[in-house]
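The data below hold one chain only, encoded as structure tokens and taken in the form predicted on its own.
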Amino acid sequence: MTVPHKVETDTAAAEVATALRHGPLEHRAAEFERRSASGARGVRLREEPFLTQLDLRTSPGSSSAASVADALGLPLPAANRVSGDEHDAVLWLGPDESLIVAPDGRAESLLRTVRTAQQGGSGSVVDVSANRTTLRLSGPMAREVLEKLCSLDLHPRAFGPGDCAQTLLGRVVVVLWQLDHEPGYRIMVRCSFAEYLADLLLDAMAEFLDG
């Protein structure tokens, strides 16, 4: 029997390839730290690379809809809505389009619960991992900078924990996703503009770290 050693060697496999991975903004780390300000001004930054993250296509109100909210646990969201929490989501891109995020390594085990959810039915469901990367910026002053760069109201009365939009930044579009009170979001970027917009947001953060 050759399957245990097979299984073996594509678990070492795994294993390395994971040690060899890089963040598209790793190598800005220690700048986005320095470039952070805490305080009742405070602002700060930093990447969250690896999140898992699945394109579901499904028909709203179908039966197969409903078999994959009961898989995972967590209803499909209204519009521009957020189901979970930042651990395990679902985040609303369109009527029949949702974004599932979860840790890490969550790829597979996920995209078989969801597949099975929806043998029989219609839709579809991808990885789409690699093709962005997170950042999160948070602290008293986060909003502030955002509405430097974003043409979306995102006072409170209009934008608060839980929801989320797909936006402009600048000129780059993003999933902008609204975690906390603080506030603190999470911004969803293609990996080819991550620099970009890490330039972006810290030329917008500049004046709270002078302060």
Second form
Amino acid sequence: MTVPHKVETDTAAAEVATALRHGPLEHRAAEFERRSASGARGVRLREEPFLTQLDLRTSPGSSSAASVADALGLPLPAANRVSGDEHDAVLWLGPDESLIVAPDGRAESLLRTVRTAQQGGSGSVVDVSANRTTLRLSGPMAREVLEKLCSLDLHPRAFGPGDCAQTLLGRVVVVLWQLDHEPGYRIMVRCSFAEYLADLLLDAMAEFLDG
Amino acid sequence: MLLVRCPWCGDRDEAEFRYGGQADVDYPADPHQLDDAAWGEYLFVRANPAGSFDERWVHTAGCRRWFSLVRDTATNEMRPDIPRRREGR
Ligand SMILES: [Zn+2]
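Can I have the other form now, the form predicted together with the partner chain, not the form predicted on its own?
Starting with the chain above, the whole complex follows.
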């Protein structure tokens, strides 16, 4: 506020940057649509680019962790779990590490919220939104598709809505997050591996294309 | 496929891990006091039992944490590490 001109310049620059950016799989949106199928044996793929993602480090059980959870309005998740919903979520990444996920454009306000809550305590929070893009795989056959690429047991008795895991799909590390019973999944993948993963998924989806 | 039990994530495919060699190899208290033979011993010489072996592993494709476990090198049976020995690590 003491340097209003600077603030305006930053805002304008941020708007230009937003207008110019591209999702890593944006050029394949029509192809995803064409190779998705609905119906009882359907499975659909689309990109959800630009989700806000913040990497949170905090000691479990510390007062700093408690005030961060308070400020977010969400408990920090137990191992391999997600707290919240697809709009406001905290994913477990490790014993002292979580991923805050929110819609596009929320990074700055969330950073401020968490840093204020961490003041005087330990921990850190970093904007890693540009690290990964997100693929959304959904439909009755979504689990069958993932099972071709993943060594985890994804049967509902072992993995369900609100569960997440960092694991391998094919040869690439992803954050796998089951959203609902349909089943629908979010697959968060490093931008530079997104094409490879999309190719793998589309190939695994092919058998369901004609019903 | 071997299942390796990450103490944080649970049982996972061995492909998600990297091997870190023998556990409990302490850095020399005063490296400058070691002659070449002793330094070589510290760097390169490891136990090679046919049986129980304390090992370091890292869950690279998961939580990225290092941990120790005890593996039988003859059968690949794995057991959790004994926590008390790992204090301060
Ligand atoms: Zn792990």
